[in-house]
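The chain below stands alone and is given in structure tokens; this is the form predicted on its own.
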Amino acid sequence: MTAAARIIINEIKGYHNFLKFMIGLVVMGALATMARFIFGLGVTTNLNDVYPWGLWISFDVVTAVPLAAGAFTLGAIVHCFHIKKLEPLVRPAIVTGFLGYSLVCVGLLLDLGQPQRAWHTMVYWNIHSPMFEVSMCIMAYTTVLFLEFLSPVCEKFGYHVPLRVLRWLEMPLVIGAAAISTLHQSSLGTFFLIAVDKLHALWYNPLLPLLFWMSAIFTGISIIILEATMVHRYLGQPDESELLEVLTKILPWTLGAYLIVKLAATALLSHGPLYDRPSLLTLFLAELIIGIIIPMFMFMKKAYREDDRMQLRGASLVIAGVVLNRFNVSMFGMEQADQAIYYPSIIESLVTIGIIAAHVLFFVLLAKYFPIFEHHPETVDYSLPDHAHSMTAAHEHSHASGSESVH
């Protein structure tokens, strides 16, 4: 057996072992989910009247929503600002967004005390509640992402007529996605404006909705960089480092704008002492230094923007900073000095791990078996039957061959 054959066999074994591992995590998460629905929240979680929102809200919703923001961010960049060279990155971003929001819906259902009444939101409207706005927008945005996700599915199975309809709806869907996502990304910050006496002054300020929306923009860009780099390394997809360099040019501006607004809001609009708890001040500085300042200066250097390893490292720092920020706002900053600290239960942890594993597993399978990373699939005219495509391709090939013989 040749060395090349051994490498291929090892890669196949590694791929299947990875899938088995992810499936195992998903199964554990599913079993934990069954336990939650059988025994209820009180038995399976460490939630209480002091901490009614725990890991499932802090990560599965408040953190997962900006992590799935690549779809609306890149869609706006490509279609609204006409940066068409980034078109190959749109589909992976849409897949990530669709999977992310689908799993956010799962997390929301798990956290509801009466999940069978979730449909009441669509019937009994409370237009003054940010929860109503977020729930409606998440349902609407998940539907939009599903419609955008159907394009590669139709291509895979040769459904030409639905594909033409989806092409016709592409621009309205992109505009609708950007508007809906802007609404609920900011409204997630609005949730915490009611915690006037509970959220620490380091994070509580009236600009929380704006800060949540701004952070979703550079988080979406960073997720695109992360996923494009990883699928190139481990799934053999095209190297998009040149396209990612365009995104890294945008990041310093968005990170810098966020940093200015964040520092100004903390200094001028926060009420209460800022330095009374050293542990919280450490967390505040960590999210700014790790997630904002270091990657901002990294992406200011052209050499780092052109280096795919530095692209990955910088994007990872941004994502880590946003995750820490969301936990600071929704969990750590809520903890009171004289109260017991909340720790997630084993069931809560297994469910969250299962949700993350399901996202990774589905993305890998879709990237493997569907045309997610094909460049410029929109250039194909799906109004032609299959044999016409073959004749057109043959004609172009013969024309090219003739041209080469002439020259």
The other form holds:
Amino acid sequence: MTAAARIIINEIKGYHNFLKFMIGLVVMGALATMARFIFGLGVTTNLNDVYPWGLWISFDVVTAVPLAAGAFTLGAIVHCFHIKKLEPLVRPAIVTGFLGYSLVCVGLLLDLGQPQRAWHTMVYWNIHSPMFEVSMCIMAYTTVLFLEFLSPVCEKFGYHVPLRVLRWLEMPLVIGAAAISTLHQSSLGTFFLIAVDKLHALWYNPLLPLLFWMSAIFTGISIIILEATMVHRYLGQPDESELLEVLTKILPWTLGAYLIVKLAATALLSHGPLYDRPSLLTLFLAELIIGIIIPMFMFMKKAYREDDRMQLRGASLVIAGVVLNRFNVSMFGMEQADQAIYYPSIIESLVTIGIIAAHVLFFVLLAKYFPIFEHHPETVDYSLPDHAHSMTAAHEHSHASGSESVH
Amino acid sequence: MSSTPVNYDKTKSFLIDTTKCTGCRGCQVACKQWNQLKAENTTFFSGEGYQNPPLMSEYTFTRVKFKDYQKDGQNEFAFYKEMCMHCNEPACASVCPVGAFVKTPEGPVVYDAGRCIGCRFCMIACPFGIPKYEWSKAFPLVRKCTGCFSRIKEGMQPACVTACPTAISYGSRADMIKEAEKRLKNRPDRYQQTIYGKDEAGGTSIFYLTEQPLDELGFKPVTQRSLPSYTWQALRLVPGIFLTVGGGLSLLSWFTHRKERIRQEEAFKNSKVQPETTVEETREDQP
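Mind giving me the form predicted in complex with the partner chain, seeing as the form predicted on its own was just shown?
Full assembly next; the chain just shown is listed first.
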């Protein structure tokens, strides 16, 4: 036991200082979490009856879910639209998605008053509740991502039979992922449809769910660009900017479609005054200009699409824009003019910082120990090894017919 | 919500005539007694005027709001008893993921603390800001006015109704609306010609008559449509969207992969190599 512990400690000692810093942040987040459970939500957060949802809902759930949308978007692009050359990007996207959703679950559990009763959603159904729908979808989708994530794990440990099952499941999982994601990405927008007289007219309109879904798609694509570029820069993985160029071609279309729907919905379908609060109007314009209009025009230029620095900048702008959008909808736009302004407490901030750090940390560690970037589907050996053959020798005939159906 | 209109005429309702309220706060005290709610340590003038406690909370399910104003050079008070509106189609019940809120056939919207997971969506959804949270606890639940469901089940009236000497009438929704309309008609100079609660949020079980304009008294302007209908118009599309996206992508993948399958098969046919045929044949031979 001590020997194993020493090996682990030596391993950690060998890590880059950045990783050690991340571990420190995660530990701080864990301590803050303990404080939340010991002292209660009222003392440790700045939430109150006027402001019941704060940073944890706005960032850890409402913002983190679209930020984890890369897996379903890319899965659909690669497997359904069949742009096979993007395949090397899929596995990192799945890892990011799986980590993202696992941490969404953690964030959600922290925010619940009765986290030990989270299973109640599975027993006491209320199909009229968007929260019910989102929690069911998040549970289902985290399972799907976990199954997709098992592939590199099985490859690492040489589990051949599960690997074959997973490959057989690949298409159903990709399609299921896209369908489930469409539902919960949009339903996060449905959350705020109930806040009729609370959410400001700049954001409140009946198309909010559609807008949430559309923005999840281009956010997913941008996250993949960001992640692949960072991984190339800091983890010494191959330069994928040629593949990313394909993605940047899709971006102006999705951004443009979103811009049209958003402007139309705001102009035609919203009720109430739009220009009555200058600070909110500024936030609305900032979100549109930074997150939509500038990157859209950037990626309309071929020279920018091919330049890996511009790819990163454009994608970062899109991500900044979507983060601002989700905060506008779930936080700034919900604050009434006569209401005290909410700001997160230190403990709330430490928990959220810890969750972000945990995402980065786990991603780097997974990349270190599992075949995530070295994935070339054509080279993976899906056949059963010899020892498995010798085990099934008695049933050779049935096995042969089995393998026919697979090929 | 459901498309079949439910008749709420027989549900128990409150008619609160604020012009008759004396601001005695007997209702507040009765509510605390019946629900065994802790007293709050408060000071005068911490809210608006003589209003005390300043806010509703986990310990205060109802309170009388005080409004100072001047009339003919005289200082006057207006009062507004704030409480759960017990909506016909409650937003809190529609958004609760575990269905902890139920609109009872008797009228009150009741809350099942045993189901609640503490997500606070009800607090976001309620247009009147009624559900309050036990912020003092490590594992908090929601608290709100029960409409004294435990009392009316036994044929009694709610605690605040029995305590009120002047302003609250209690009875079926149809009767209370009739009574309110009668008062508006008989003394048009005394009242604003609106019944707050009749159509607010799709109709509630609490009706207010006022002399002051509603917004001056602190009544929130609320949509006349039932709130659950706003989310349901999106949520009802969920099964269709799931099948459309799933089916559409399946079809798309079938077509995109079909090309590749055909290409592979033809490449296989055209190639001279015929792997494993001998093995297959020998296997076919041994029965």
